[in-house]
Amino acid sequence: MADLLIRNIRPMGGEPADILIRDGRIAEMGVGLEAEGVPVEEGRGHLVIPGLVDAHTHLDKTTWDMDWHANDQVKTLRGRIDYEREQRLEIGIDPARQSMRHALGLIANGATLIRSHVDIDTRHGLAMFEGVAATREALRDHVEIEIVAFPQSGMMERKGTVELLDEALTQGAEVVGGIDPCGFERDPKGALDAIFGLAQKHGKPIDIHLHERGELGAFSMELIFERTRALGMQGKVGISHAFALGAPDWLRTQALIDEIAALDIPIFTTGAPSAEVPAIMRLKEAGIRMGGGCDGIRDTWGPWGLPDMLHRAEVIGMRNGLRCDFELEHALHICSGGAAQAMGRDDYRIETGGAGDLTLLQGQTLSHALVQRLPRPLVVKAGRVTARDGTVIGKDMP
């Protein structure tokens, strides 16, 4: 926590104040604000938002700054989870270097709080977790890292998954993560008891990867709808991608999108150019919160994508086909504000009482900011400047 005065930029794009960062919380905003002692740094006018946020990655995935990946993987999921869970070392995918990479990427264009879902599995035990968890510590000062326990390759077949899953929460991961319970863990009741039975014992909200299309992906939803309501887990279950509300029958998935308001799911969507996916404007008047994320970047399933949640807010806008500004505006909530709030943060805003967790942005507004995608002028962690110009401040890349 540090204190910071910031002087002559715009919040949310509107009339020029500055903002006073106390303990690393805003304490004041205004025109014209003194501090006796407090650091000053110079905002030229820019624009200022919420922390970017990337809700949805892989950290202890990416090939990035490691010699090019040339993929020829059969183009299934279960082929790429099995390629990347048997393969990883002989590529050389070291856990702690390349979520460092990843993460200073991130923190360099604006990141302030990352989600990253982590393989847990027989093959490797919690290897990736350790990796990864050791990025969040050396980097605790420059962002924050909420780990997912993830069991990619599935815990139904694979026994033992559980067990590990459960050890990998005791020793830090925040949330519990699953993946397709009819489509890849074909046991739906099996993995579905084992993903909240985890979350109810140690505590954790629940992130779970939802790829199923069409009527199996809402099958599956409204088993997670009937877990949710059983336990009282409304607003602590979230649903990654959520292909299945991305499908032409729209009666159907607004029948799963009131269900999903009514339990306050949060939904979190990468955009992807491949897929269905859920129509963010669609699921803004339902009021359902939000989150975007990156997913993987340049790894073993693809060579797309970067680590910058300005680019992801594109990709999301162009998928989702927006052109108004109040559109693009919305695709740069969920990759900042909106997508901490999705995961439980409500403080991630510009007003006083706010966490002092800041971006910078050049443009005329935040539409412009945001298709114009410029270099971060100044990134702010809880009152501590983290990066300035697309350079991390204090961290070297490995």
Given for the second form:
Protein chains: 2
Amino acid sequence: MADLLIRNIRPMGGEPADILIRDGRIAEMGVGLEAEGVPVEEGRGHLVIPGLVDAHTHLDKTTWDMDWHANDQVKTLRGRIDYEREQRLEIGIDPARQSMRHALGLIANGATLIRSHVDIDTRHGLAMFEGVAATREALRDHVEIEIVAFPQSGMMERKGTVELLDEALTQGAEVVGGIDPCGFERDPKGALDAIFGLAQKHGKPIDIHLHERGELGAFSMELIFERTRALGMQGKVGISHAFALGAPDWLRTQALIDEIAALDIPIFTTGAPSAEVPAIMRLKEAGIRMGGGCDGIRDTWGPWGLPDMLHRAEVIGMRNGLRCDFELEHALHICSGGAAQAMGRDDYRIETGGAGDLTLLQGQTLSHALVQRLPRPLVVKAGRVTARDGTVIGKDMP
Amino acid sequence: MADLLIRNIRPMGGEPADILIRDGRIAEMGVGLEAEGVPVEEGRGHLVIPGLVDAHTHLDKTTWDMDWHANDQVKTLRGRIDYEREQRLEIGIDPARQSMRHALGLIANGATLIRSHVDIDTRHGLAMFEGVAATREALRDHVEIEIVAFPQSGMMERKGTVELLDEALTQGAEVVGGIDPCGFERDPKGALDAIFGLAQKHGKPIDIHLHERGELGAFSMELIFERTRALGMQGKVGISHAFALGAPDWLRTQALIDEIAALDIPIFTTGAPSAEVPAIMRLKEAGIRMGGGCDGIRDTWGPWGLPDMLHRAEVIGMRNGLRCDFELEHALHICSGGAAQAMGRDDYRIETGGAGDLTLLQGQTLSHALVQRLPRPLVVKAGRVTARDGTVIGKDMP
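For comparison with the form predicted alone, produce the structure of the form predicted in complex with another copy of the chain.
Following is the full complex, with the preceding chain placed first.
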């Protein structure tokens, strides 16, 4: 927590102002602010938004900055998962080193808050959790990393996985993860009862990967709705991907959307260009909290992606067919303040009392800044400067 | 047409070699080549592919390097077309200046060949054609620009448009364009008879924008097939976008694909992430020629896009769900040699006798180069160096 005065910046693209951060929070906003003894940064008229947020990524998976990983893999979800579980050791994806590289890339490009799913399975035990937890600790002054204990290889067929998740949650994982209860786990009741059981035991929220499409995804959602309501977990259960909401049957998806809104279930999207993604403007209309995420980047699943939430806002924007400025601003919002809200933090706002987590952007307007994607002039976490012009301050790439 | 010796480059990502260009064509390939009096470039082990090709763009539309154009427009195709027709003058999209900026961006990023649709309508006459033709002439040593005389505002309702297209073709437009015969023209027989009539009169090929989806697009395609066959124009009629090929009914689309293959109709795709695009790997299987294009970039239609065919190969690759290296190489191919083939040029090959149009890429492999998207070390058009490390040689931005 630090003090900082940033002069001449444009909050959310508006008129130039100064922002004074004290003890890591926005203490004052106005023109011509003075604060004796407080470090000063010149904002040079750049735009400022709440810190960029990656609300759905996998810090333990990337091959970023390693040799190119040539891929000739099969295309089923299970095939990719099995392949990755072995390739991790084969090509040496060290979870501490790689999560550090991935997170530093995100920070350099303006991120101040990250939710990372981290694989936990009986082949590797807690190795990935420990690696990412080490990065979380090493970067605690730069970025807040929230770890989802994620059973990527499934819990139902691989006995012992639930116990490992339980242990990770005991050791400090913040969120209970899960994966397709039908399509992957093959036992929706068993899988969801286990997930909600862990959440109840540890008093922690849930974030479930749901790649299932159409009616299968809708069925899994209904099972999630039932448990959320029965356990009074409104607002605490999130769904990632939620491809079933991209199905073409408008009436069917509207019924799901209405239920999601009623149960305050946040939706996390990566805007996957080859999948049936939820329409972000439709979910906005319904008042649903949403967060964007870059998902895995350059890993054994696939080659695409950058550790840059403006790039992800572009992917989400293009996938959603957004053209107008107010739409682009919403794409940016779900990769910034909106994503923080979806993660349960309501203080990502450029206003007095808001978090001192800020990212400066270059552009005439917010949309222009999104589309140009120029280096971020300044990134601030709780009043500390963490990156400048695309370079992280105080940490080197391992 | 020039001579050039490039040392130590990796043709299509293979083993290092030298390439000698004489009179604008590849004269010799091998290790340790010497050629007295011929300029030498050091390739420093970079990859080399045939020049990048933008096979579907709109050089006359971009606001690139102008003030940000805020957009609150309606979302129908007709609404966007009407809006643009007036905004061109309102915000001053000078076709000569803007096409120069757009083309210079493409060259800087490795393009050596461009097909640009250019709006021709009764509101602006041949102004856009003349502007882009001026750029074509000014850049003739840097890039080959092929102009499609394109009735963006339709021919059927706006009397006099066919005559303007006729005049543009007389003045040197290389290709006859067209737009949705049903969805936009509202008179498929009238529109297609006019398009094919112009093509027959001028002995020039056709490239029709087909945004129509599902059965409507299939119907328009059938009308195009009938005329192509009746007039013996196999190989001379192309379809851009072809969203109907992305419809989910596999049997229906396969029948269309089979017909397209039989009539040798090249398909041009932009990989639009929010539309039903043709699957490039499926069309490859069917032996159909394909070209990629960046479409309009940062124009009154929408904010997205860059003048960079590696960016477009990424958009196409992500939209098509490509993950494996051989798939990524195909995405790159349809933005390079494959696009040239789709435009009727078969000499975009790194082999003796091939065009001396080359682009160097940075990466361990072709897929790695595509994904990294680093500045192009060298771009060569007919043996002349046109760009180096992302900067055009011999032409400044207007």
